[in-house]
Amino acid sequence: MNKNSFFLKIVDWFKHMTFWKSVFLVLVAAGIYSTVVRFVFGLGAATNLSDNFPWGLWIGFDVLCGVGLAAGGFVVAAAVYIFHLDDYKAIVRPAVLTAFLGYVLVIVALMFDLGRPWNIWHPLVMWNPHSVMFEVAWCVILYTAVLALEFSPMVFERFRMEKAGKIVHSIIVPLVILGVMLSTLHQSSLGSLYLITPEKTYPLWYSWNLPFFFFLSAVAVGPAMVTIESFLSSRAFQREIEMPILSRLGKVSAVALAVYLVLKIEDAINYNLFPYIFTFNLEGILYWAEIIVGVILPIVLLTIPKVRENKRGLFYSAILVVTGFVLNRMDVSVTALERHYGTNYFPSWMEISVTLMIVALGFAAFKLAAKNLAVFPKEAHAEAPAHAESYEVVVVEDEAQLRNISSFGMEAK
């Protein structure tokens, strides 16, 4: 692509501005705004972090949140090459892709919320076994790289490396075992970074069961944000959802939740947690909220199966486990340690603008990226085999190129 070509490119789509793109543009530059004071000034100038209070939004959202939401990576990638579940293969791609996007800016992330960034390197070298941050650190470096490699068919067709290919999809099943070991191992050790302070976490958000609730909590969360990905892309690029195959994932976020709330109830039956359960102060409102938004109501939903199998009930469903999820990984992180600390920590705007500006720069990848490489299946012809593979590129040049090819779509039919 010519300078000419590049420039023209940039021209056309601010001309063709819309609400959304208006939206990315200030979310960038006020997050540009906040790296650069970050970056300069420090962590104290851009947050409202301190000595007392060292981890806020950074890491309770950015990373915990981030990690936990990238899990339908692989859950999808162990039932279609472990398990041999070749149904699920139309939205296997799809979700290596948000869990390799999310796994980057979970990284980009953390940039951030270190005091010193340019040792991030440290872990390689300076190894500390007996640390769970230590194990944490390379199991997320390790996992990247796997998913790296499991993006990487999509580019290599999209270059014609043929040769480069095969050899990946030659070593896929080693790569998906192996992802899915290092994800329930840092999935899980999330969760025991928190075990080292039980007398600094509130008792609604302390049990050694700590690591199996970020391990099913993630499983859970992984198939909701396969079908939020799904229902959001079917609308941007005019593609049919894969409505039975979610619905079938839908199953298993229940499954899973219908888990995580049966050790709930133990944990508060054997550290006997009913007086805090049921005092309604700040902790006691958002546990119930947890609980009923994220938990309950999710199981209840996913089993109707007039709920499951509709397009939007299944969404909304989605939604409520993914708001669940945040709300427990952003108590555990900060609500649960507020009290104790004798602070009230609320992020700066600074702090909310990285964040936004990160999630933002993800939409903008998935789009760039579903747009130039073979990430979702092309429609199967009648006279296809069921369970045929086929994918195509198509490069989209503009915003007026994706509308002409929508509008004759539809004509078509």
Given for the second form:
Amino acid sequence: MNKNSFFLKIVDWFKHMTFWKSVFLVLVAAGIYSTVVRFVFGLGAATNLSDNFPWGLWIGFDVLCGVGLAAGGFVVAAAVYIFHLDDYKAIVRPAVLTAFLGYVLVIVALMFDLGRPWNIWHPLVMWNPHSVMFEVAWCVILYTAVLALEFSPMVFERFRMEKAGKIVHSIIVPLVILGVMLSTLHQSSLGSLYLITPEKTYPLWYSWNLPFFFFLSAVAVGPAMVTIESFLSSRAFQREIEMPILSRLGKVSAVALAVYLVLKIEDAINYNLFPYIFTFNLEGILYWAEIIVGVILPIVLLTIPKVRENKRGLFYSAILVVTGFVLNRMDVSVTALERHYGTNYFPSWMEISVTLMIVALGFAAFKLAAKNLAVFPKEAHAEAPAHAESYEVVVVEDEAQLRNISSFGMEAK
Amino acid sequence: MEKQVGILVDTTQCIGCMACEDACADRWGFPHTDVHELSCEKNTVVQQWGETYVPRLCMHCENPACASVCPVGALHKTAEGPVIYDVNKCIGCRYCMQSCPFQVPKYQWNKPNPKVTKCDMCFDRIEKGKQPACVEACPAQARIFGYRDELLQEADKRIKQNPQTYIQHIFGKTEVGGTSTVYLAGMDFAKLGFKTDLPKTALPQYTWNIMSKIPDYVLWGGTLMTGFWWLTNRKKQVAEYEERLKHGKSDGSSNENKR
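What's the form predicted together with its partner chain like, now that we've got the form predicted on its own?
Full complex below, order starting with the chain above.
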């Protein structure tokens, strides 16, 4: 592609303005304005954060929710590469792409939230193994690298770099194992961040089980996000939806949420939370909202085969799971602390605009990747089971080649 | 281990002259103001609770939450006792502010390259054998500088000698595992703006209970994952082999021999 045609493409993009394109432009413009204010005048000028409320929307939503919503990557990668559930192969690439973009965006958001973002590399050389944040930093750095490698074959194929693709493929299993462990560690550690504030956190959200809650809800929300993303991209790219796979993934969410619910009940008994649960103040209502909308309702819906196997049923169940998840993270990071700090934190419009810009950039990056890289399997392959096909065409010499073909062939073609 | 220093604050002695605030502001180069709240321009303040004046400053915990949570070790508890901050390490995550049970660390919200600010017990002065600026400035001896164990003995002595004046509690002796700044008071600490529901356990212990299990997890988790991979891989290989056997028979070719 020469420079001229690239330029023409951009002109073309602006000529064919659509509703969503103009929304995108407005969000990015507002975000850039807030970015300038944030970096020129400091965090105080752009945010509603204060000495009384040091962590707000950017930590609560962009980081805590962002990392959780990208959990689909490790859940699906584990299913395919560690548990050899080959059916999920059709969605492993979109899931890995979403996760990779998700983590990159979390790091972008961190650059806004950190007071001295130019020192973001410090945890690499200045160690404090007692700090949960230190552990999260390392896990996020390593896992983003792992995701970049898991994602790289899509780029290598695009540019016909077969050797590089083979090298990555030969280490994909250890990579995925490493990825699963890193994910487990930092997903749960995001919950551990709040273990050190027992006297500040509203009792409904303080628990020894915080790391387990965070991990379980991440496992539940990962498949839900993959589902939503499949639905949206099926509309955007006029593709068939992989319903049988997605409805089976729905079961994963249901199981994870069920364990989550049991732990929540155990928590209520252990800490005797009933007086708080049945006090219908803001905290009480939000607690019930999460448990009903984000936990009980999706469990019920996803365990009914008719709902799970129905496009709309599955989609709306996934939306509920994500809503409950976001509620939970915002509650732990914002609601649970407001009473103690005696403040009513609500993000400023500039905080919100930065978050929206980051989300918009995420959507744009996904679309760009989906258009130019082999993210989705070709339609024809979605109908016939891919592994059956590859035996017929190729005479298999050894296991390594077999593995190579069965996992690579269908996505590459 | 070296003996640790500390500050004993006797709130019954404080006369509210604010000399400590001024001395502190001079030492840090902060402006002199009449706002008596800790901020990025106030590392110590004197607050009035009814008839009583209560000087506030960093508690310099024995096992500080701020130092334990800092991902880069920008805050640390010195062997001498003070908890000090190194701006050159700081990444600005503000976890110290989030974790401090006394809400001591403050932030320069309106600077593009902000610092965390907090009392460092005048560490540089202590190293030179001097007293902290606020202690030196206090005309009423409401703040006493010394070795922590000796300060605690002194506090005990005062309580025993004047049981009418003091309540039977030294704040900071056991709170969150003990602090280097300790307080005496003539009335319930809750009435003087102190948090009285603090655990006796040092807060970092709450996270360390989980953090210390990570090496175990990595070992077991890694082994388990590899095991699962091996099991399901073997299952798949066997299934594929059997499939090929069947295929070979119906074809009449001899695929089995190849293996």
